[in-house]
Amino acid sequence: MNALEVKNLKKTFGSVKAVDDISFQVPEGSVFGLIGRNGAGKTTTIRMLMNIYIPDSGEVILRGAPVTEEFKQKVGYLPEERGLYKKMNVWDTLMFFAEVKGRSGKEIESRANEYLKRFQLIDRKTSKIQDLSKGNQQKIQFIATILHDPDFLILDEPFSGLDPINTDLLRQIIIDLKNQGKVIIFSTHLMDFAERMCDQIALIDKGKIILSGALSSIKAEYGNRNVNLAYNGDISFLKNHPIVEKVQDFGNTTEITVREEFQTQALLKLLIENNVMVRRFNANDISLQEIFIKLVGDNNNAVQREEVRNV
């Protein structure tokens, strides 16, 4: 069953066509990754979501019905650009949102508490937000939006400004709310992200949705002829090999294209025949952040630009 339904929206502004004809679903208890590069129609499609924008056409479809103002009280959102009172101390902040969206008391005492807690800020309760770090600000503004223990979470570029470790933290808190039953949207340019946590995703790229789905099924749609590969040795003989469509070095890994499904077993064999050590040798394995890049790549991909595939 899907918690929400996107059917056709458009937006412009002037000229430029930010979201044209877009229409994608999120199903219950998922993690959903809007992807794609600055500037493509992500941000401009979740101010629509949260009726901040009002499409030019189309419609928002919230558990079989049209979204109402009564979904901004169920949902936690999370801008880009953040909105935080500067000369607000931290306690005063996080109590101030949650009443704006009807909750005080002392449940919600004891969960900014535990929140605080958790991001190690338990000590900053009385600090201005002014005088926090950037990074710390992005915190502060993240357990605000998910204090009031909203159904939905509506996050924009959430990661932005955070160091590995409260990246991590804000992770992990993402999928316990997901195991909670939460519905979860972001938005994000990184492939990395969106490939470790995501259950479903839409690519947009020019304001279109190029790609939408289940992630494991698009990975298993495009990974059919790729092979990511670590190794120690030298594997530049594959770059004209016949078998070789294409190789692509990511640093740590190696992404290979042979130009025929079965041809995978005769790229290993001729790996181990060339003294190349095989350290990890995944078939049938493709990173988003490559299909990513065959997909929206500036070299030879402007036809697939145009066509809305839904997998």
Second form
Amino acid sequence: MNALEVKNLKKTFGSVKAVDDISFQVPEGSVFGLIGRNGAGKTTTIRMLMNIYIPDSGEVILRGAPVTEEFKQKVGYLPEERGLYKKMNVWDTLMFFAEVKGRSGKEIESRANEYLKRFQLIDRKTSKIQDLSKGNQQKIQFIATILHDPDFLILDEPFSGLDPINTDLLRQIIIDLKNQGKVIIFSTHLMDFAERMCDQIALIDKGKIILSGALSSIKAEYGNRNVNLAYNGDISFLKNHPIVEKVQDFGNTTEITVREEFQTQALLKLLIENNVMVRRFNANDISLQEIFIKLVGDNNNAVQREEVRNV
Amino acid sequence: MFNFRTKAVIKRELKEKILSKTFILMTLLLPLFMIGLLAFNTFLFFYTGEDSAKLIIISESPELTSGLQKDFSKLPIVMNGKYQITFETEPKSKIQGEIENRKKDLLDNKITGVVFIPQTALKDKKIEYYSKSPSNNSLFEKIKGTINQALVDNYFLGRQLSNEDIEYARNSVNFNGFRISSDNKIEETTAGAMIISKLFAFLLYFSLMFIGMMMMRSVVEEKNTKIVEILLSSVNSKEMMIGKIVGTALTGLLQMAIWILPIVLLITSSLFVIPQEYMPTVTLGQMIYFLINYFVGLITFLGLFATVGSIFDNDQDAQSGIWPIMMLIMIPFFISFAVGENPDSMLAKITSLLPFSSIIVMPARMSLVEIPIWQFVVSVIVNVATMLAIFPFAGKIYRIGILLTGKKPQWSEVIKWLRF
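Given the form predicted on its own above, produce the structure of the same protein in the form predicted in complex with its partner chain.
Below, the chain from earlier opens the complete complex, with every other chain and molecule after it.
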């Protein structure tokens, strides 16, 4: 069952096709990644999901019915560029953002207290936003996004600017929300992050969806002939070896593509024979990053698309 | 009337604006400032008026000199010693010499001036004044009446005229203005009417500017800090705009009500006592009209200020983009002063019924002349119609503008947004 279905969305600004016939499905209870480069059309798509922009054509179906203004009550949106009223205090800020979603009262207040405790901000209730550190402001922003208990969460680069401890805390909360059956949509251009968090993805480039589906099946499809390797030693001899098509170094891991699917065994043997210490050898695995580069990088030199000004 | 989203925005605006230090200070300080200005004016008036002077008054005949002496001795400023006057009788031929002798004293300000009344003055009333600063109007004002009296007395001396006739001739013309209204009461126009007219114009001008700029800055801030993006995931641009405008307009209304409260108390109660001639000539009905007119005008202008704010993403650009709107407030403000001179001129009548200008000109006019009810009705209808006509356009520009960042848009682009 799909929680959200996007059908043939189109949006043009002047002569620029920001979103050009986009369709994808977000299954119930999934973490969905909308990935693409800066200016690919992610934000425009998200704005259409939430009725901020009215699409030129196409529709967004929410649990079987087209979205209306009421969808806004069920959604929590954390945009990449954050903003809070600097002179408001923490508590008023949280209450205001709940109130515009139609939520107020005891229940919301206790939820707010709970989250403030969890983020260790309970003693900052009466502080003005401008007196908080950037990281703390971000935490308040996140609480404001989820305080009204939304069914849908749309998070645009939620971890940027957070320290490792808070990143972990945030991830824990996101996983909790997923387990509660919330639909979570990530928009990001960070592939390794999308890879770790998402189970469904849609890859958007130049306003078009160029790949979508379950991450596992996409990886399986693109992953044969591919080996994900972690090692100690020297593998430069592979560069011109007849069974190897391509070696790509990503720092921590190296992706090796062999010419034929059955050659992965031969590759492992080759590595051992050459005294390379193999720490990890993942056959038929490919990183999202590589898929992304493969699909998007190919036509990189095509005519540069005029970027939509307001995204 | 409003849905919960709009209400939440209104509530936030009210809380933020009313509790802001600027607002509280402005609301309390402006009346104090106005009272202070009035007091300062009065002080200046008395201060320059009570300046002391040492004068020498020379006439050509002893009769005139004694007449002058007699009349000046009754003048309050002479009696209280502020003006010290010595009287001399010299023929015209010796005047140049006299001046020459006293040149040093005149230059050192030991003597303020020498007044010479030649014999010919009995025919043409032309007198001469020698001083370091010869165009001293306030001094002339104080002494010319008395000199005139002495001349008149001297002129009629020995003729068969009654004291009444002389008394009549001595007095100069004194204007008393009377205001005519349809309820057949002929009232004297008072300084109060003029003050209230200027006060209304000033309050409207100041408040529309102040609240308008506050609105614009708040829209620019929301754009600048990217709060709009989050807000728009909860409310639509229309709800947001209405919420902000209503919240801000209520703040303005509260402020204006506080500002005019002293006037309302003055005309409805006997709490304050002020001289009759400073009594404002407005009725309670006019005060209510004033507030309604202000509220409608404020909403109209807030719509315009918010729209301009939405076009720009920083204060500097917005400031430079706002001038056409500011003109709509400033020009009527200046017209209202011209209206003070002649509240029944064609200019006054027309501008008190035109969109935008009527908001300031009509209240400035209504305390000076009686305005037929139909004109009030027309002005309200015109203002409400203007307000209703503006919002569809303002709303469209606002909707597009608030999400747009980056390069400053051209006006031609903004006009294109109307078609989206």
